[in-house]
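Quick heads-up: it's one chain on its own, the form predicted on its own, in structure tokens.
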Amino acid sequence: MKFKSGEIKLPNPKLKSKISLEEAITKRKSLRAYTKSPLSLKEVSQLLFAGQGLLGGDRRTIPSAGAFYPIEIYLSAARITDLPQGLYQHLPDGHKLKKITSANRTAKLAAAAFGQIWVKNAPAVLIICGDFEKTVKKYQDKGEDFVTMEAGHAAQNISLQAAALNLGTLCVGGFNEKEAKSALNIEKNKKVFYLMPVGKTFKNQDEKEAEVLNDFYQILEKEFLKDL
């Protein structure tokens, strides 16, 4: 895969699907167990479009107070077909990825999330961040609330798109934000709202979910609760 000026054009997203919105809503579920199979670049493209896609003019796939669109989505790529490992920022204009670093930051993000192994094991992690500055400048005290709401819109769109693609994901909010920012190397004024690991699921998903949760509880007890 060749990059031009550190950017890569993503495959065009599909605008129609065989699955209905109602089906996607009922299928949506927090899933933590993923196979070792890589994601395709088309799947990643579709997820990013759902979360922050440009629809024409300045309009995007999620509502935004004042149309400031302060949400930014980063991608930590570990196992994605036709995409080298590394950290990328999604650029809605042109639907592209901007390469930040070739270093795989997934392990650092998992460490920031208190060892949540579904973050560490995922072939991709989408990170939803926000920049309060423009929104706060207009809406003052209410501005931060609006940006937080917008992060929720993006996360829900991604969750529903993952369900439509038969992929597993969840919204991880339990993490040390300072460590997450360090892993992403983003500005201090920006807020990290969600880590969203994404991966392919198993046929015996319920069984695998129980296994990965049990493994995590053992790690949590051994590494993070030992001094409590």
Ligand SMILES: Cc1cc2nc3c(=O)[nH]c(=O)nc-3n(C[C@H](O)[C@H](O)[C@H](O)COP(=O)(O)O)c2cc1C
The other form holds:
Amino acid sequence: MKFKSGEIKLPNPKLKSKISLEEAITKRKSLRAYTKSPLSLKEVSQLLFAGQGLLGGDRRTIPSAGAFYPIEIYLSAARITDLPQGLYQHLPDGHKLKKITSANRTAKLAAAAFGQIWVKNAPAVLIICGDFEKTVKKYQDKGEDFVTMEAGHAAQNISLQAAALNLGTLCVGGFNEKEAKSALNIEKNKKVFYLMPVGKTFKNQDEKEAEVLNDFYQILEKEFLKDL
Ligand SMILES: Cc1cc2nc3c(=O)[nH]c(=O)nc-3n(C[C@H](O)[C@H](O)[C@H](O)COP(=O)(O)O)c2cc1C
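Now show me the form predicted in complex with the ligand, since the one above was the form predicted on its own.
Expanding to the full complex; the earlier chain stays at the top.
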């Protein structure tokens, strides 16, 4: 890990794996229960590369209308080996992380997501954001849709990559955007599309999934009953 003016070079991503695309596609499912183990910086690097990696020239791992690449990925790091806690922005050029703050923003993100405990418990949360400006200027009333579609491309690549790495993740779209933006300190004109908590899975994952959902329903019920 190299620190230079608040930037951290990520490990080079792998370009081959033993799992087939077909296996990753059929393995992908929303997973909400994660062990307490940290993620490695290599795993995080691979996920960010899947979402927004540069492939040489101007090409990236996802398509982009007009090749404006409006998608930006942030990382809320709570437990990542070799990476201090904090909020980072992924810089595709050079495959680096730029530190935004050393404060751990994961709890704030979970609160913005109405207390979804899988966000709170995750060792890492990837946040898929978009900057509408250039795409809207060029494509006008189609521009916002295009950026939204591109967020989906990034999220799907990350989901499949997580499945291939045997990690759990899901796309969380249910959150208060104003609160999420405040947790991320991002400009008002940017959009937050998805929070993607990521963590290691259990051997008895199905059982743990049932437990975490049950815990969450109990919290919801308590919150709901409180106001009745
Ligand atoms: C746009 C979108 C928003 C979603 N938001 C949430 C969410 O806020 N919380 C959550 O637990 N799951 C969320 N999900 C995950 C869905 O619940 C999940 O994809 C669906 O139940 C199908 O299950 P699968 O992903 O395992 O195939 C979202 C999925 C999408 C596509």
